[in-house]
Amino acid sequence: MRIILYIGRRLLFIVPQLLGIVLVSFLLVKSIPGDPAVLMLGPTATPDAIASLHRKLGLDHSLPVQFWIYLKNLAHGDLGTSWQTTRPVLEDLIQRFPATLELVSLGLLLAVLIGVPLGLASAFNERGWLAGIANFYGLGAGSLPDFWLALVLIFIFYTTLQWVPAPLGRIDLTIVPPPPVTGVLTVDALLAGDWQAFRSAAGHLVLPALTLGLINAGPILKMTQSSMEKMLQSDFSRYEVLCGMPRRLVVRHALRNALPSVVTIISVLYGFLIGGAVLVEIVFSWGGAGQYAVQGVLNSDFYPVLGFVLFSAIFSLFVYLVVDLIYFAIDPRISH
């Protein structure tokens, strides 16, 4: 019942939480400079034809009113048709998101499996040789730009070693891609069966998971290095040595206390990376939902952005959501 109630309290807020974001987001969106009626009929539109494209678009209409106007397909479920794909936009991101959330997702797990043993190792031994090289590696890795590292990386391992495929794209060109099922191509291989088409998508995964993980480690080590150092140096943890406790015990504590700082940064990087490896979608021609709304915004192509925007923010809060639980589960009294 606690945790009922808990979930409850935070789930009150979601709602207004997207109104905002959407009403933000529509008001920044309609700031973009450049007339999608235009772009839609071409330069040879007369004004005539534009000005019967604005009332048919809604756009003749006042920002309150399109947003109102917006609203109320939203509650329907109707977020809209993309005119450059001529498609309705909850279709299209239902078809790029899961390419999104698999490059994302894997790139975060390689980031926490390279950040936090280092995190913790440099922790135990702050004067050490691997405390030294966790310092640097996290300061270098919060200074390079992920484009960059990417197209570094392709001309490593794919122009000069030939080690991974061409980047372009999640799967070979000559390949048939297994039936959707989750829209996770390593994981609709699976199901299916299909072990060509599984080590094609894998293949195509691992400079874009590896650039987002190597770039991502750092924040993640250095959170993970200052909790724990923090958590061995406090009373608590003095006090155990002092009682003779084993290092083992000590340690584990320590880390119970350190936990909800390394699950916090852990979960802002997974919303921020939604958006933020859009960079990285398009070095690798990913397809995915980032390279579908910088495709909008540069194409002037409302719809698809404000679409994005709403899917992150409802993936964002539930990741939120979710830390909270987490919250809940290392230390119940948070619940009070």
Contents of the next structure:
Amino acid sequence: MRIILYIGRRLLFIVPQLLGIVLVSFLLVKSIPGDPAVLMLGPTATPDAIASLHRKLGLDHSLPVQFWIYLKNLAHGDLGTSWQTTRPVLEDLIQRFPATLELVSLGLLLAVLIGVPLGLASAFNERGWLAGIANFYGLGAGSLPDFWLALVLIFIFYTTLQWVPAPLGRIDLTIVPPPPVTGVLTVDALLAGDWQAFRSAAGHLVLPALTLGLINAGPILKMTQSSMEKMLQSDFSRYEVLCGMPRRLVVRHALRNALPSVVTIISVLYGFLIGGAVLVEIVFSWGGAGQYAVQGVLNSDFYPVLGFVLFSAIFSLFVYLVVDLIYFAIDPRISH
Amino acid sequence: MPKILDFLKLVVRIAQVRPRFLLGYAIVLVAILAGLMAPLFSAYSPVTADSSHFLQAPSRAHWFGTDAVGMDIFTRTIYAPRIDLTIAVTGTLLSALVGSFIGAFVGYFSAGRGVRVHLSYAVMRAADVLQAFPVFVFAIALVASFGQSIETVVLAIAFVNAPIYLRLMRAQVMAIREMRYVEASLVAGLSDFKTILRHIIPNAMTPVLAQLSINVGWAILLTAGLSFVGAGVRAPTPEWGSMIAMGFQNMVTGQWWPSVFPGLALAVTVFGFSLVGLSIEVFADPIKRRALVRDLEIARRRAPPAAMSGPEGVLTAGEAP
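Form predicted alone done, so how does the form predicted together with its partner chain look?
All chains and molecules follow, beginning with the one already shown.
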């Protein structure tokens, strides 16, 4: 019951926040120079044609009226139309968002698999060689530009070793993609029982996910290490050691107390990566939502940018909500 | 003069127990010097194409090779800090100045009554909204709407980072405003504005300083990322991100040098700035500083007996094999 009340209160605050986000991004996007009507019709367009297209797109209204129209359409689930793809933005995003989610989720999973064990191992033995490596890695990983690391990995594993397919898109062009169910290619291929498509999709996923994993393992490692060290040095751990409790139990209790901060950093990274993986998407021609938004900004295509900002904001808010629910589960102090 | 000497001795001793701090400062210094004195180190021009020598592998004539239009990559790599560091440092300083200034007032007025409380609440919610944006797309949109130039990249970096300083400063000031010396200053007749400026901000600066250096590293990464997608500094201006972008296709076809060298320079520089940030954090945090002082003492006692005589001894002990 308490949880339902809590969620209800949180949802109540989300609405004004989303409205603020839409307003700011609307103003920002509208101030980008470039007239979509001119770009759509090309350089030979007559002023009459441009004016009539302005009327059709609703660009002849004042800015507040345009914003009001956008909000009204939004309420009906209409996010506008992209002039580049000439398709409704909602359809485009539903197609592209799963691609980004697939990449980001797998990348983050790799980051957790690298970061958490290394962080734990170095926390148990502060002066050992493993801690030395972990310290260096934690500092160094955040210094690498992701788009550069992606290129280096392409050079090693595609150009030189030929272990992975060419970094162009999510699946080989010669392979028919599986019928879309979830939009996540690897999952769809498995659902369709198409082994060949799955192999190709997974092969294309390896390098971009590895890039994100290697870089984002850094902050996870640092957080695991520092919160675990803090817990092992805290009064309750020392008391347990003094009482002669087995080391295994002391570690387990410390780990349980260090868990919330590790979950926090993972969730922050998840929210950040939805938009933060853009450069990796571009390097691998991934065709994800972030790349779609960047194309939109660079070509005065407003609605894709607005739609992307809205989608990723909702996604981050959703992730933060789920994380708060996880806190309920792992931290008894909050639920009582 | 002796004071400077003592300071230098302290620096050497700290470098002995924390070699990575020294590494950080060395990297940052090298990057700055490379940018300043680039013409001394290279005979080539950083922006002149030479179509007869394109895509040459690293050699004695071209240490880092040449790119697709025949520009010398070593030259461009050492000229790049001029652009990258200038943008990153200016953007970060600007965001720290504006962000922490607003943050100080928001923190000071966040308790109590009246319009100012509502105003500071509104500022915090605005910061929430700004931070909910995907950083990179936000930065590109900012650059696009103000027109692409070096100044707008600086502005975008300042804008994106300002909420961080706003929050840092606000948290600090909320703790400090309860202090006695703040009450004393108000009782003595200073206005809120003067109290904040003279007594609160100077006492709340430490975490901001530690954040600055780390943030310069991020700002370099953001600048390079913007240039990589073509929304930042335009080619042929020597800039690490746009150099990596120029080498993109070559990398896939097997010519690794146009992208690898500028990327390495970029990564090492960012690494240096985060090490410097780490050192400032240690100097500023009382607990971490105590650990450093402890290690200094251990190092002093471990030194051979001859070194016990004084700081000069420590110095010579460090130089012995």
